[in-house]
Amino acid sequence: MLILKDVVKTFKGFTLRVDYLEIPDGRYVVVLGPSGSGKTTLLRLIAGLERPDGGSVVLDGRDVTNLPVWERDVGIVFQSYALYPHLTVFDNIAMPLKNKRLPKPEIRRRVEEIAVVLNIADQLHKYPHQLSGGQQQRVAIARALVKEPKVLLLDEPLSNLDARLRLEVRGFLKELQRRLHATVLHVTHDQEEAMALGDLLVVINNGRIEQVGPPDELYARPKSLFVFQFLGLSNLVPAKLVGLGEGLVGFRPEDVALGEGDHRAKVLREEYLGPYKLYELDFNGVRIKARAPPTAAFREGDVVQFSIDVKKALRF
């Protein structure tokens, strides 16, 4: 288990404040945040990369908070892979064990092991120019983990792959996180990613941890105004408009069904997405976002009858 508590970092006129954070064995937590949000700050002090002004980083009951990098029992994949361009896909992977000086045979049968797991035993002789986006993903992660580390740190780690192999990876990620049973903390901008993949979600906004918990928590039931507007699609309006006093109220384009309800919109713009439709309208003056069905026939200027379950609605 993995334990922050009251950790500072200030550099340049920003400060970074973690007053209490655990991430528990074997589960696949992501931390999500705008950029300059402090979320790869968070990384760089667990691994070890920075130190903070004060507080603790504990690691399994060990605190760890002033040991180097090479002392700590983590892996990390950092955004750019830093794969060593001179040596090959066996000596990349190797270099952790190498610098252990484990012997050459345990070397050989933990990288040959480690590449079977990440489907790239084939590629062992090649060098990291020789291999696609994909690969090089995969070697540089065969590296964070060949010395079977206690929490594996992935910093941006999709964000260099185009979109179709972005979704390959994911995919492979999590798949991989539950066949090693691995501690996973992934930080990443990406809303989508970010609910695919976690177990937990850990949503930090300037410097600060807005709210921890499963997915469908943080979207369902947001804890501040900043959860519900970063996690997927919003819509905020005055609670007078829609008939529930004062203050503002939140609610999802699935929580609007259009086409029937007391309220009436003028439509603005139709987004055709394949498996549903998004409607922006125009309700009062302000802009809210409904999801239809693809068969769904408004047009461009058509005013709509339209109902919100009020049941999900949020208040802030």
Ligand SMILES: Nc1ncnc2c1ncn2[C@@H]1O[C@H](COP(=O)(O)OP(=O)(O)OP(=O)(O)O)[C@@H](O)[C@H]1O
The other form holds:
Amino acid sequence: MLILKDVVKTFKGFTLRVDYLEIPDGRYVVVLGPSGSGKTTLLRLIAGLERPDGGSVVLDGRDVTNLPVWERDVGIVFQSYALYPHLTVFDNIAMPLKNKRLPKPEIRRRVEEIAVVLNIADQLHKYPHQLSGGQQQRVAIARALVKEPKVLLLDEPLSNLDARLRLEVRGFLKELQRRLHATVLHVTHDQEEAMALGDLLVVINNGRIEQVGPPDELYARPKSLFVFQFLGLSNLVPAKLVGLGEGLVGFRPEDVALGEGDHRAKVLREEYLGPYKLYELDFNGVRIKARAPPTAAFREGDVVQFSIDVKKALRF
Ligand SMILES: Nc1ncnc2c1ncn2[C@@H]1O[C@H](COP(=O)(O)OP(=O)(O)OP(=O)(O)O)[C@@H](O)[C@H]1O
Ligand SMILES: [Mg+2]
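Right, and the form predicted together with this ligand of this protein, after the form predicted on its own?
What follows is the entire complex, opening with the chain shown before.
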């Protein structure tokens, strides 16, 4: 288990502060937050590429706060892959084992083994520039995994891939993590990627952890307006508009039922998205989104009745 306690790291104009964060063994943990929120800094602190100004990083009961990166049992995949261009795939993957001065036959065995797992066994003789983006990605993952680290740290590992490949490698990462029972800490700013992969999400905003929990819990019971609006589509309206008193009320597009109910709104726009339609509506001057079956036939300009599932509404 990885634990961060009272960790503080300050750069000019930015402070990352983690009072307490526990990364359980064998889980896929995703750190989610907007650009500049401190995700990479958090990963670098865990990796040992950055020293905190205060607090401690504990890995399996051992305080590693002041240990350099090579003495921590972590594997890292950087956003840019950072493969050595002048080395073959084999030598790229073998590098961490060579640094550990393992015997050559063992290095060969382990590189070939991990290459099979990552489906790049037939690419070992090539150079990085001879590989597709997805293959390079897997080489970077193989290199991080080959020394069998306690924790695998992935910084936006899918961001350089096209949409289709991203989905493919995404599924692959999760299956690999399950197969190896690895502890993964995956950083992304993509909420869909985070929800799809994470057993546990850590939502970070402006250097602070906003909430930690399974994706369905964060989606249904966000503790802050930030978490509510960062995960999925959301609506926010003055509570008095929906007869719920003071303050603001949040609800999801799928918790709006169009066609009947006490409220009225004007259809501004319709999007057909295959399994469903998404409507954008003007509700007394506030824009809201509503989800409807693909067969719904409301038109732009129509005034429609609707209701909100108030049991699922959130107060802010
Ligand atoms: N070495 C550094 N020196 C000074 N400021 C830094 C340094 N590293 C990060 N920062 C600042 O810390 C803040 C958080 O940066 P970080 O890279 O952790 O964000 P991020 O969440 O990974 O963002 P992104 O999604 O864009 O990668 C930013 O304001 C950044 O400018
Ligand atoms: Mg980053």
